[in-house]
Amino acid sequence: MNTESHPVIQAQSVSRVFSRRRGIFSWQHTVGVAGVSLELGQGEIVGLVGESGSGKTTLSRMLMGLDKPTAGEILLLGRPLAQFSRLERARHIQMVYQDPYSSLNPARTVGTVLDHALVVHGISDAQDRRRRVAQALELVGLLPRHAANLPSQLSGGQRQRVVIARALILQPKVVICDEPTSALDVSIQAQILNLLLELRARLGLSYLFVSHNLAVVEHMATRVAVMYAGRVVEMNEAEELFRRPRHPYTRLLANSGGDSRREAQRPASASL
(Lines of atoms letter the chains of each structure in order from A and count residues from 1; the text may use other names and numbers.)
(Lines give C-alpha, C1' and ligand atoms only; values in the text may rest on other atoms or scores of the structure.)
(Ligands and ions follow the chains in the order given, each with its own letter.)
Protein backbone atom coordinates (compact mmCIF):
# COMPACT_ATOMS: atom_id res chain seq x y z
CA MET A 1 0.00 0.00 0.00
CA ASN A 2 1.25 3.44 -0.89
CA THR A 3 1.29 6.00 1.88
CA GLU A 4 0.52 9.66 1.44
CA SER A 5 3.19 12.17 2.31
CA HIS A 6 1.30 14.16 4.91
CA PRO A 7 1.15 12.80 8.47
CA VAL A 8 -2.19 11.82 9.95
CA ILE A 9 -0.91 12.42 13.47
CA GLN A 10 2.30 14.13 14.51
CA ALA A 11 4.08 14.67 17.81
CA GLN A 12 6.35 17.73 17.76
CA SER A 13 9.01 17.71 20.50
CA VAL A 14 6.51 16.57 23.13
CA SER A 15 7.47 16.09 26.77
CA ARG A 16 5.52 14.91 29.77
CA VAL A 17 6.70 15.58 33.32
CA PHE A 18 4.90 14.06 36.31
CA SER A 19 5.03 15.98 39.58
CA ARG A 20 4.09 14.90 43.08
CA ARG A 21 4.43 16.67 46.40
CA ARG A 22 7.20 15.37 48.66
CA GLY A 23 6.53 17.76 51.49
CA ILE A 24 4.99 21.11 52.26
CA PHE A 25 7.53 23.05 50.22
CA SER A 26 9.00 20.48 47.82
CA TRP A 27 7.95 18.54 44.74
CA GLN A 28 9.39 15.52 42.99
CA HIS A 29 9.46 15.66 39.19
CA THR A 30 9.69 12.58 36.99
CA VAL A 31 10.21 12.80 33.24
CA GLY A 32 7.95 10.34 31.39
CA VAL A 33 8.67 11.57 27.85
CA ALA A 34 11.38 14.04 26.86
CA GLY A 35 11.29 15.91 23.55
CA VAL A 36 9.87 13.16 21.33
CA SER A 37 9.00 13.85 17.70
CA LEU A 38 7.07 11.20 15.81
CA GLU A 39 4.72 11.15 12.86
CA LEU A 40 2.39 8.57 11.37
CA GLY A 41 1.48 8.71 7.69
CA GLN A 42 -1.69 7.53 5.97
CA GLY A 43 -1.69 3.72 5.85
CA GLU A 44 1.59 3.46 7.74
CA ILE A 45 2.48 1.13 10.61
CA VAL A 46 5.01 2.61 13.01
CA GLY A 47 6.36 0.19 15.60
CA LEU A 48 7.17 1.61 19.03
CA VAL A 49 9.52 -0.57 21.07
CA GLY A 50 11.33 -0.27 24.36
CA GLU A 51 11.49 -1.76 27.82
CA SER A 52 8.83 -1.23 30.46
CA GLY A 53 9.11 2.33 31.76
CA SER A 54 10.69 3.66 28.56
CA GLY A 55 7.78 6.04 27.93
CA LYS A 56 5.76 4.08 25.35
CA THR A 57 2.52 4.18 27.32
CA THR A 58 2.90 7.85 28.25
CA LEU A 59 3.47 8.78 24.61
CA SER A 60 0.48 6.68 23.53
CA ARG A 61 -1.75 8.39 26.08
CA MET A 62 -0.68 11.81 24.84
CA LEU A 63 -1.42 10.82 21.24
CA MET A 64 -4.87 9.66 22.37
CA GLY A 65 -5.44 12.99 24.10
CA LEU A 66 -5.73 11.32 27.52
CA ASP A 67 -2.66 13.18 28.85
CA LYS A 68 -1.60 16.68 27.86
CA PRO A 69 2.04 17.31 26.95
CA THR A 70 3.98 19.43 29.40
CA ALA A 71 5.78 20.87 26.37
CA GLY A 72 5.49 20.49 22.62
CA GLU A 73 2.40 19.89 20.51
CA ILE A 74 0.47 17.05 18.91
CA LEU A 75 -1.22 17.62 15.54
CA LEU A 76 -4.12 15.52 14.23
CA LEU A 77 -4.88 15.99 10.53
CA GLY A 78 -2.78 19.15 10.66
CA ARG A 79 -4.70 20.68 13.59
CA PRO A 80 -3.61 20.87 17.23
CA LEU A 81 -5.06 17.89 19.06
CA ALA A 82 -6.08 20.20 21.90
CA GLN A 83 -8.62 21.85 19.57
CA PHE A 84 -10.58 18.61 19.19
CA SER A 85 -13.30 17.69 21.66
CA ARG A 86 -13.12 14.32 23.42
CA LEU A 87 -15.71 12.84 21.07
CA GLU A 88 -14.00 14.28 17.99
CA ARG A 89 -10.70 12.72 19.09
CA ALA A 90 -12.40 9.37 19.60
CA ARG A 91 -13.82 9.44 16.09
CA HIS A 92 -10.33 9.81 14.64
CA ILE A 93 -8.14 7.86 17.11
CA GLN A 94 -8.94 4.55 18.79
CA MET A 95 -6.95 2.02 20.79
CA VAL A 96 -6.79 -1.78 20.79
CA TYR A 97 -5.81 -2.80 24.30
CA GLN A 98 -3.54 -5.56 25.51
CA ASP A 99 -6.01 -7.67 27.49
CA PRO A 100 -9.31 -8.14 25.63
CA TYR A 101 -11.14 -9.49 28.68
CA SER A 102 -10.36 -6.63 31.06
CA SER A 103 -11.14 -4.03 28.38
CA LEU A 104 -14.69 -5.36 27.87
CA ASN A 105 -17.52 -5.00 30.38
CA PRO A 106 -18.22 -8.61 31.47
CA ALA A 107 -21.88 -7.78 32.22
CA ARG A 108 -22.63 -6.41 28.73
CA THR A 109 -23.22 -8.41 25.59
CA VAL A 110 -20.99 -7.83 22.59
CA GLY A 111 -23.83 -6.08 20.79
CA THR A 112 -24.41 -3.73 23.71
CA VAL A 113 -20.72 -2.87 23.91
CA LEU A 114 -20.60 -1.95 20.22
CA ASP A 115 -23.96 -0.21 20.27
CA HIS A 116 -22.90 1.95 23.21
CA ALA A 117 -20.06 3.47 21.17
CA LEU A 118 -22.55 4.52 18.49
CA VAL A 119 -25.04 5.93 20.98
CA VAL A 120 -22.35 8.03 22.68
CA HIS A 121 -21.48 9.53 19.30
CA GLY A 122 -25.03 10.58 18.58
CA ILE A 123 -26.26 7.85 16.23
CA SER A 124 -29.86 7.64 17.39
CA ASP A 125 -31.46 5.42 14.75
CA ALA A 126 -31.67 1.95 16.31
CA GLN A 127 -31.93 0.13 12.99
CA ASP A 128 -28.85 1.91 11.66
CA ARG A 129 -26.94 0.99 14.82
CA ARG A 130 -27.90 -2.69 14.51
CA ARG A 131 -26.70 -2.66 10.91
CA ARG A 132 -23.39 -1.07 11.89
CA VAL A 133 -22.88 -3.54 14.73
CA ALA A 134 -23.43 -6.49 12.38
CA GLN A 135 -21.06 -4.96 9.80
CA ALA A 136 -18.37 -4.36 12.43
CA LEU A 137 -18.57 -7.98 13.60
CA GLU A 138 -18.37 -9.31 10.06
CA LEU A 139 -15.42 -7.00 9.34
CA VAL A 140 -13.35 -8.72 12.04
CA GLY A 141 -14.40 -12.25 11.13
CA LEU A 142 -17.24 -12.76 13.61
CA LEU A 143 -20.90 -13.52 12.95
CA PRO A 144 -23.85 -11.22 13.72
CA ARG A 145 -25.09 -13.83 16.22
CA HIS A 146 -22.02 -13.12 18.37
CA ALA A 147 -23.71 -9.84 19.32
CA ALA A 148 -25.80 -11.81 21.82
CA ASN A 149 -22.76 -13.28 23.61
CA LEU A 150 -21.15 -12.08 26.81
CA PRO A 151 -17.34 -11.73 26.71
CA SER A 152 -17.00 -14.80 28.96
CA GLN A 153 -18.73 -16.89 26.30
CA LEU A 154 -16.07 -16.12 23.70
CA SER A 155 -12.52 -17.34 23.23
CA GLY A 156 -9.56 -15.01 23.77
CA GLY A 157 -9.14 -14.52 20.04
CA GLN A 158 -12.83 -13.76 19.58
CA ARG A 159 -12.74 -11.23 22.41
CA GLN A 160 -9.80 -9.46 20.80
CA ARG A 161 -11.76 -9.35 17.54
CA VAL A 162 -14.59 -7.66 19.46
CA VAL A 163 -12.12 -5.10 20.84
CA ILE A 164 -10.92 -4.42 17.29
CA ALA A 165 -14.54 -4.13 16.08
CA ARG A 166 -15.27 -1.61 18.84
CA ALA A 167 -12.20 0.41 17.82
CA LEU A 168 -13.22 0.43 14.16
CA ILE A 169 -16.97 0.96 14.43
CA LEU A 170 -16.47 4.74 14.40
CA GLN A 171 -14.24 4.50 11.30
CA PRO A 172 -11.13 6.11 12.83
CA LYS A 173 -8.04 7.08 10.88
CA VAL A 174 -5.49 6.07 13.56
CA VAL A 175 -5.46 2.95 15.73
CA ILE A 176 -2.97 2.60 18.58
CA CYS A 177 -2.30 -1.10 19.16
CA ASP A 178 -1.01 -1.60 22.71
CA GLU A 179 0.58 -5.08 22.79
CA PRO A 180 -2.52 -6.42 20.98
CA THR A 181 -1.45 -10.08 20.94
CA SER A 182 0.61 -10.48 24.12
CA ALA A 183 -2.34 -11.84 26.14
CA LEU A 184 -3.28 -14.41 23.49
CA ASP A 185 -2.15 -17.97 22.86
CA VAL A 186 0.65 -18.24 20.32
CA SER A 187 -1.65 -20.16 17.98
CA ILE A 188 -4.07 -17.20 17.89
CA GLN A 189 -1.54 -14.37 17.67
CA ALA A 190 -0.83 -14.77 13.94
CA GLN A 191 -4.57 -14.73 13.18
CA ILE A 192 -5.00 -11.37 14.92
CA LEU A 193 -1.90 -9.93 13.26
CA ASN A 194 -3.20 -11.09 9.88
CA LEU A 195 -6.53 -9.45 10.61
CA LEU A 196 -4.88 -6.14 11.51
CA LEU A 197 -2.90 -6.19 8.26
CA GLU A 198 -6.00 -7.01 6.22
CA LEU A 199 -7.96 -4.18 7.86
CA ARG A 200 -5.13 -1.74 7.25
CA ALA A 201 -5.10 -2.65 3.55
CA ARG A 202 -8.89 -2.53 3.22
CA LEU A 203 -9.58 0.61 5.24
CA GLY A 204 -6.37 2.61 4.84
CA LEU A 205 -5.75 2.62 8.58
CA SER A 206 -2.64 3.98 10.26
CA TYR A 207 -1.28 1.99 13.21
CA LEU A 208 1.02 2.89 16.04
CA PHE A 209 2.04 -0.63 17.05
CA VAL A 210 3.37 -0.71 20.62
CA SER A 211 5.11 -3.96 21.50
CA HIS A 212 8.05 -5.52 23.26
CA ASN A 213 7.98 -8.43 20.79
CA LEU A 214 10.63 -7.55 18.22
CA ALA A 215 9.63 -10.38 15.88
CA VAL A 216 6.07 -9.06 15.66
CA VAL A 217 7.26 -5.49 15.13
CA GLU A 218 9.69 -6.59 12.44
CA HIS A 219 6.87 -8.26 10.50
CA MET A 220 4.23 -5.58 11.07
CA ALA A 221 5.95 -2.20 10.96
CA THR A 222 6.97 -0.04 8.03
CA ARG A 223 9.09 2.12 10.38
CA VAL A 224 10.26 1.56 13.94
CA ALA A 225 10.92 4.00 16.77
CA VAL A 226 13.00 2.80 19.73
CA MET A 227 12.36 4.46 23.09
CA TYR A 228 14.74 4.57 26.03
CA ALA A 229 14.35 6.65 29.20
CA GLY A 230 11.59 8.76 27.69
CA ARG A 231 13.38 9.53 24.43
CA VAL A 232 13.32 8.13 20.91
CA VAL A 233 16.94 7.04 20.52
CA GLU A 234 16.59 5.58 17.03
CA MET A 235 14.05 5.64 14.23
CA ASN A 236 14.37 4.03 10.83
CA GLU A 237 12.71 1.90 8.21
CA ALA A 238 11.95 -1.47 9.82
CA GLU A 239 14.12 -3.55 7.52
CA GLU A 240 17.10 -1.24 7.88
CA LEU A 241 16.76 -0.88 11.66
CA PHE A 242 16.71 -4.61 12.29
CA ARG A 243 19.48 -5.27 9.78
CA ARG A 244 21.83 -2.51 10.99
CA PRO A 245 20.78 -1.06 14.36
CA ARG A 246 22.80 2.06 15.09
CA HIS A 247 22.14 2.92 18.72
CA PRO A 248 23.70 0.73 21.44
CA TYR A 249 20.33 0.32 23.13
CA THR A 250 18.73 -0.88 19.88
CA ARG A 251 21.55 -3.39 19.46
CA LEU A 252 21.03 -4.54 23.04
CA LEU A 253 17.30 -5.06 22.41
CA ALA A 254 17.97 -6.91 19.17
CA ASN A 255 20.59 -9.15 20.78
CA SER A 256 18.50 -9.91 23.87
CA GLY A 257 15.51 -10.76 21.69
CA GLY A 258 17.43 -12.57 19.00
CA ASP A 259 16.40 -16.09 19.95
CA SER A 260 12.74 -15.19 20.35
CA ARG A 261 12.81 -13.32 17.03
CA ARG A 262 14.21 -16.34 15.21
CA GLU A 263 11.69 -18.66 16.85
CA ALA A 264 8.76 -16.32 16.20
CA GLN A 265 9.71 -15.75 12.59
CA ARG A 266 9.20 -19.38 11.60
CA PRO A 267 5.44 -19.66 12.24
CA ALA A 268 4.78 -15.94 11.78
CA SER A 269 6.40 -15.80 8.36
CA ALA A 270 4.17 -18.55 7.07
CA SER A 271 1.06 -16.95 8.54
CA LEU A 272 1.78 -13.36 7.69
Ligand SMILES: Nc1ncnc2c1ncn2[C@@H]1O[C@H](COP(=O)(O)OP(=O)(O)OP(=O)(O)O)[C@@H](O)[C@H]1O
Second form
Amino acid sequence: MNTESHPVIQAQSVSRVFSRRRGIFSWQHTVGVAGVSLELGQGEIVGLVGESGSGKTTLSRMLMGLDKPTAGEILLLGRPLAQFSRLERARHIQMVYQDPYSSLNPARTVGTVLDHALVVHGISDAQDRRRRVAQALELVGLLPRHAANLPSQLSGGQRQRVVIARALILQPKVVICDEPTSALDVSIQAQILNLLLELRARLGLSYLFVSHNLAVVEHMATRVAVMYAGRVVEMNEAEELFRRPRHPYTRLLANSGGDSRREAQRPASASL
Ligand SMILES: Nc1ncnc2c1ncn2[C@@H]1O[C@H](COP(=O)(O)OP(=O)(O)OP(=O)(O)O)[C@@H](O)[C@H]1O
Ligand SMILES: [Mg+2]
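Next up, can you give the form predicted in complex with this ligand of this protein, since the form predicted alone came first?
First the chain shown before, then all remaining chains and molecules of the complex.
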Protein backbone atom coordinates (compact mmCIF):
# COMPACT_ATOMS: atom_id res chain seq x y z
CA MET A 1 0.00 0.00 0.00
CA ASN A 2 1.62 3.20 -1.10
CA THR A 3 0.36 6.65 -0.32
CA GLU A 4 0.38 9.01 -3.26
CA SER A 5 1.22 12.10 -1.20
CA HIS A 6 4.63 13.76 -1.34
CA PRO A 7 7.36 12.45 0.97
CA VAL A 8 7.43 13.89 4.47
CA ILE A 9 11.06 12.98 4.80
CA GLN A 10 13.56 12.03 2.19
CA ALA A 11 17.20 10.90 2.27
CA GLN A 12 19.09 11.58 -0.94
CA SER A 13 22.29 9.54 -1.37
CA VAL A 14 23.14 10.08 2.27
CA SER A 15 26.43 8.85 3.72
CA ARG A 16 28.05 9.03 7.13
CA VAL A 17 31.70 8.24 7.63
CA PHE A 18 33.07 8.28 11.17
CA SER A 19 36.70 9.41 11.28
CA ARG A 20 38.92 8.88 14.25
CA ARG A 21 42.53 9.94 14.58
CA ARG A 22 44.80 6.94 14.93
CA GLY A 23 48.18 8.62 14.85
CA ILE A 24 49.59 12.01 13.95
CA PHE A 25 49.10 11.51 10.22
CA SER A 26 46.65 8.64 10.10
CA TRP A 27 42.92 8.40 10.51
CA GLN A 28 40.64 5.46 10.89
CA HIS A 29 37.45 5.72 8.86
CA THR A 30 34.34 3.69 9.57
CA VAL A 31 31.51 3.81 7.08
CA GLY A 32 28.23 3.96 8.99
CA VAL A 33 25.92 4.68 6.06
CA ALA A 34 26.93 4.62 2.38
CA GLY A 35 24.80 6.38 -0.20
CA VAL A 36 21.29 5.63 1.09
CA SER A 37 18.22 7.04 -0.62
CA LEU A 38 14.94 6.53 1.14
CA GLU A 39 11.64 8.34 1.39
CA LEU A 40 8.72 8.20 3.72
CA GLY A 41 5.31 9.22 2.41
CA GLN A 42 2.54 10.64 4.59
CA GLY A 43 0.88 7.88 6.60
CA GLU A 44 3.44 5.36 5.48
CA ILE A 45 5.32 2.94 7.72
CA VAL A 46 8.70 2.03 6.32
CA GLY A 47 10.39 -0.86 8.10
CA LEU A 48 14.15 -0.76 8.36
CA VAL A 49 15.84 -4.10 8.98
CA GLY A 50 19.41 -5.30 8.93
CA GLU A 51 21.98 -6.97 11.12
CA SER A 52 23.72 -5.22 13.98
CA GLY A 53 26.11 -2.57 12.69
CA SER A 54 24.40 -2.25 9.29
CA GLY A 55 23.71 1.47 9.82
CA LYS A 56 20.09 1.64 10.98
CA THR A 57 20.67 3.90 13.98
CA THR A 58 23.17 6.06 12.10
CA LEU A 59 20.59 6.64 9.37
CA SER A 60 17.85 7.31 11.95
CA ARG A 61 20.02 9.85 13.77
CA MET A 62 20.69 11.69 10.52
CA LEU A 63 16.99 11.74 9.66
CA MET A 64 16.35 13.22 13.13
CA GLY A 65 19.03 15.84 12.54
CA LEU A 66 21.04 14.54 15.52
CA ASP A 67 23.96 13.77 13.24
CA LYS A 68 25.03 15.41 9.97
CA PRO A 69 25.58 13.41 6.78
CA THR A 70 29.13 13.53 5.42
CA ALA A 71 27.57 13.44 1.94
CA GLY A 72 24.07 13.70 0.50
CA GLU A 73 21.08 15.59 1.76
CA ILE A 74 17.97 15.09 3.88
CA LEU A 75 14.74 16.89 3.05
CA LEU A 76 11.98 17.40 5.60
CA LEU A 77 8.65 18.39 4.01
CA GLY A 78 10.61 19.17 0.84
CA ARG A 79 13.07 21.55 2.58
CA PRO A 80 16.69 20.77 3.49
CA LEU A 81 16.78 19.56 7.07
CA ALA A 82 19.79 21.79 7.75
CA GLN A 83 17.52 24.84 7.31
CA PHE A 84 15.37 23.87 10.30
CA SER A 85 16.29 24.94 13.82
CA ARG A 86 16.50 22.23 16.46
CA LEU A 87 13.10 23.16 17.89
CA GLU A 88 11.47 23.34 14.46
CA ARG A 89 12.80 19.89 13.67
CA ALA A 90 11.49 18.54 16.93
CA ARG A 91 8.00 19.76 16.07
CA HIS A 92 7.95 17.70 12.89
CA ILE A 93 9.97 14.64 13.74
CA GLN A 94 10.29 12.71 16.96
CA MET A 95 11.89 9.49 18.07
CA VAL A 96 10.77 6.61 20.26
CA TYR A 97 13.76 4.73 21.62
CA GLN A 98 14.15 1.13 22.58
CA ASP A 99 14.38 1.48 26.30
CA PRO A 100 11.65 3.31 28.20
CA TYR A 101 13.65 2.88 31.42
CA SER A 102 16.58 5.00 30.35
CA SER A 103 14.71 7.46 28.15
CA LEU A 104 12.63 8.84 31.06
CA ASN A 105 14.10 10.90 33.88
CA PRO A 106 13.42 8.84 37.05
CA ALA A 107 12.99 11.98 39.18
CA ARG A 108 10.23 13.55 37.06
CA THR A 109 6.57 12.69 37.22
CA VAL A 110 4.77 11.81 34.00
CA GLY A 111 2.90 15.10 34.10
CA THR A 112 6.15 17.07 34.48
CA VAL A 113 7.78 15.20 31.58
CA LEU A 114 4.90 15.98 29.24
CA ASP A 115 4.51 19.55 30.49
CA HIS A 116 8.23 20.17 30.04
CA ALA A 117 8.03 19.18 26.35
CA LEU A 118 5.42 21.91 25.88
CA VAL A 119 7.31 24.54 27.89
CA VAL A 120 10.44 23.97 25.81
CA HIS A 121 8.39 24.72 22.73
CA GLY A 122 7.17 27.99 24.10
CA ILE A 123 3.61 27.08 25.04
CA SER A 124 3.26 29.46 27.94
CA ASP A 125 -0.44 29.17 28.79
CA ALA A 126 -0.56 26.78 31.75
CA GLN A 127 -4.21 25.92 31.20
CA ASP A 128 -3.52 25.06 27.56
CA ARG A 129 -0.62 22.86 28.65
CA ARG A 130 -2.76 21.02 31.22
CA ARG A 131 -5.36 20.33 28.55
CA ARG A 132 -2.71 19.03 26.12
CA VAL A 133 -1.11 16.82 28.77
CA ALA A 134 -4.50 15.27 29.57
CA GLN A 135 -5.16 14.72 25.85
CA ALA A 136 -1.76 13.10 25.32
CA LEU A 137 -2.34 10.70 28.23
CA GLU A 138 -5.74 9.78 26.87
CA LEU A 139 -4.29 9.28 23.40
CA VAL A 140 -1.91 6.56 24.59
CA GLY A 141 -4.42 4.84 26.85
CA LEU A 142 -3.26 6.21 30.20
CA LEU A 143 -5.45 7.79 32.89
CA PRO A 144 -5.32 11.38 34.21
CA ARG A 145 -4.06 10.07 37.56
CA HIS A 146 -0.92 8.69 35.87
CA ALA A 147 0.30 12.30 35.53
CA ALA A 148 1.27 12.19 39.22
CA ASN A 149 3.32 8.98 38.88
CA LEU A 150 7.09 8.64 38.67
CA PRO A 151 8.40 6.24 36.01
CA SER A 152 9.31 3.75 38.76
CA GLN A 153 5.62 3.54 39.69
CA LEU A 154 4.64 2.39 36.21
CA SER A 155 4.93 -0.90 34.32
CA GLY A 156 7.27 -1.21 31.32
CA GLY A 157 4.36 -0.94 28.90
CA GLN A 158 2.99 2.13 30.68
CA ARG A 159 6.41 3.76 30.54
CA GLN A 160 6.63 3.17 26.83
CA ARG A 161 3.17 4.76 26.53
CA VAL A 162 4.55 7.83 28.32
CA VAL A 163 7.48 7.92 25.89
CA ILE A 164 5.02 7.77 22.99
CA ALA A 165 2.85 10.49 24.55
CA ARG A 166 5.91 12.71 24.90
CA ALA A 167 6.84 12.06 21.25
CA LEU A 168 3.31 12.93 20.07
CA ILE A 169 2.46 15.88 22.30
CA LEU A 170 3.78 18.38 19.75
CA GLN A 171 1.82 16.70 16.96
CA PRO A 172 4.78 15.69 14.78
CA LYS A 173 4.39 14.29 11.28
CA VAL A 174 7.13 11.66 11.49
CA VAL A 175 8.09 9.32 14.29
CA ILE A 176 11.23 7.24 14.14
CA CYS A 177 10.79 4.10 16.20
CA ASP A 178 14.14 2.42 16.92
CA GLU A 179 13.30 -1.04 18.30
CA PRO A 180 10.40 0.46 20.27
CA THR A 181 9.27 -2.79 21.84
CA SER A 182 12.36 -4.98 22.10
CA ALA A 183 12.90 -4.13 25.78
CA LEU A 184 9.32 -5.14 26.68
CA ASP A 185 7.72 -8.46 27.60
CA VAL A 186 6.34 -10.26 24.58
CA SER A 187 2.78 -9.95 25.90
CA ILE A 188 3.15 -6.16 26.17
CA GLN A 189 4.88 -5.77 22.79
CA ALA A 190 1.71 -6.50 20.85
CA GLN A 191 -0.24 -3.87 22.80
CA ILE A 192 2.33 -1.18 22.08
CA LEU A 193 2.60 -2.12 18.40
CA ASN A 194 -1.15 -2.01 18.00
CA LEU A 195 -1.26 1.33 19.82
CA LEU A 196 1.30 2.68 17.33
CA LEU A 197 -0.82 1.42 14.42
CA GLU A 198 -3.97 2.96 15.89
CA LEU A 199 -2.24 6.32 16.45
CA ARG A 200 -0.89 6.36 12.94
CA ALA A 201 -4.41 5.84 11.56
CA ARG A 202 -5.90 8.43 13.90
CA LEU A 203 -3.26 11.12 13.44
CA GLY A 204 -1.96 10.42 9.93
CA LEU A 205 1.56 9.83 11.24
CA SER A 206 4.44 8.37 9.26
CA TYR A 207 6.84 5.94 10.90
CA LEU A 208 10.30 4.76 10.18
CA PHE A 209 10.23 1.51 12.07
CA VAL A 210 13.61 -0.01 12.93
CA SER A 211 13.60 -3.58 14.15
CA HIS A 212 15.52 -6.85 14.21
CA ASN A 213 12.30 -8.79 14.51
CA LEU A 214 10.98 -9.63 11.07
CA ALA A 215 7.59 -10.75 12.38
CA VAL A 216 7.15 -7.31 13.90
CA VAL A 217 8.23 -5.52 10.73
CA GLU A 218 5.92 -7.68 8.64
CA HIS A 219 3.04 -6.73 10.92
CA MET A 220 3.80 -3.02 10.98
CA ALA A 221 5.38 -1.90 7.72
CA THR A 222 3.86 -0.98 4.39
CA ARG A 223 7.31 -0.95 2.77
CA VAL A 224 10.56 -2.44 3.97
CA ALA A 225 14.16 -1.41 3.38
CA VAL A 226 16.89 -3.94 4.08
CA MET A 227 20.28 -2.54 5.12
CA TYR A 228 23.55 -4.35 4.81
CA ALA A 229 26.95 -2.81 5.51
CA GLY A 230 25.64 0.75 5.35
CA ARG A 231 23.63 0.33 2.15
CA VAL A 232 19.99 -0.34 1.38
CA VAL A 233 20.32 -3.57 -0.59
CA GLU A 234 16.62 -4.16 -1.16
CA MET A 235 13.42 -2.16 -0.79
CA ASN A 236 9.94 -3.36 -1.58
CA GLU A 237 6.33 -3.49 -0.45
CA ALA A 238 6.36 -5.51 2.80
CA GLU A 239 4.22 -8.37 1.52
CA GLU A 240 6.24 -8.76 -1.66
CA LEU A 241 9.57 -8.54 0.13
CA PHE A 242 8.71 -11.31 2.55
CA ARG A 243 7.12 -13.49 -0.14
CA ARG A 244 9.89 -13.07 -2.68
CA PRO A 245 13.13 -11.79 -1.15
CA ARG A 246 15.43 -10.89 -4.04
CA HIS A 247 18.74 -9.97 -2.50
CA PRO A 248 20.77 -12.89 -1.10
CA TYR A 249 21.16 -11.05 2.19
CA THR A 250 17.38 -10.62 2.53
CA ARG A 251 16.96 -14.36 1.94
CA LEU A 252 19.54 -15.08 4.57
CA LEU A 253 17.82 -12.73 7.00
CA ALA A 254 14.41 -14.24 6.26
CA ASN A 255 15.77 -17.76 6.77
CA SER A 256 17.79 -17.04 9.88
CA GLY A 257 14.85 -15.10 11.27
CA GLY A 258 12.60 -18.05 10.51
CA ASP A 259 12.60 -19.43 14.02
CA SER A 260 11.97 -16.14 15.71
CA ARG A 261 9.22 -15.39 13.20
CA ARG A 262 7.45 -18.58 14.09
CA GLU A 263 8.06 -18.18 17.79
CA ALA A 264 7.17 -14.53 17.99
CA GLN A 265 3.72 -13.88 19.24
CA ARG A 266 1.67 -12.67 16.32
CA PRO A 267 0.81 -9.09 17.16
CA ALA A 268 -2.20 -9.25 14.82
CA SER A 269 -4.03 -11.51 17.24
CA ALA A 270 -3.71 -9.14 20.16
CA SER A 271 -6.25 -6.58 21.17
CA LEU A 272 -5.66 -3.27 22.82
N1 LIG B 1 29.77 7.42 16.91
C2 LIG B 1 30.35 6.49 16.15
N3 LIG B 1 31.70 6.48 15.97
C4 LIG B 1 32.30 5.55 15.20
N5 LIG B 1 31.64 4.58 14.55
C6 LIG B 1 30.31 4.53 14.68
C7 LIG B 1 29.58 5.47 15.49
N8 LIG B 1 28.25 5.16 15.44
C9 LIG B 1 28.15 4.08 14.65
N10 LIG B 1 29.37 3.70 14.18
C11 LIG B 1 29.64 2.57 13.27
O12 LIG B 1 28.75 2.67 12.17
C13 LIG B 1 28.26 1.38 11.81
C14 LIG B 1 26.73 1.38 11.88
O15 LIG B 1 26.31 1.46 13.24
P16 LIG B 1 24.79 1.59 13.68
O17 LIG B 1 24.77 1.86 15.13
O18 LIG B 1 24.13 2.55 12.79
O19 LIG B 1 24.23 0.12 13.38
P20 LIG B 1 22.77 -0.49 13.67
O21 LIG B 1 22.30 -1.07 12.39
O22 LIG B 1 21.92 0.51 14.33
O23 LIG B 1 23.13 -1.68 14.67
P24 LIG B 1 22.23 -2.30 15.88
O25 LIG B 1 21.24 -3.20 15.21
O26 LIG B 1 23.23 -3.05 16.68
O27 LIG B 1 21.59 -1.18 16.64
C28 LIG B 1 28.95 0.39 12.75
O29 LIG B 1 30.07 -0.11 12.08
C30 LIG B 1 29.34 1.23 13.92
O31 LIG B 1 30.48 0.70 14.55
MG1 LIG C 1 20.91 0.56 16.25
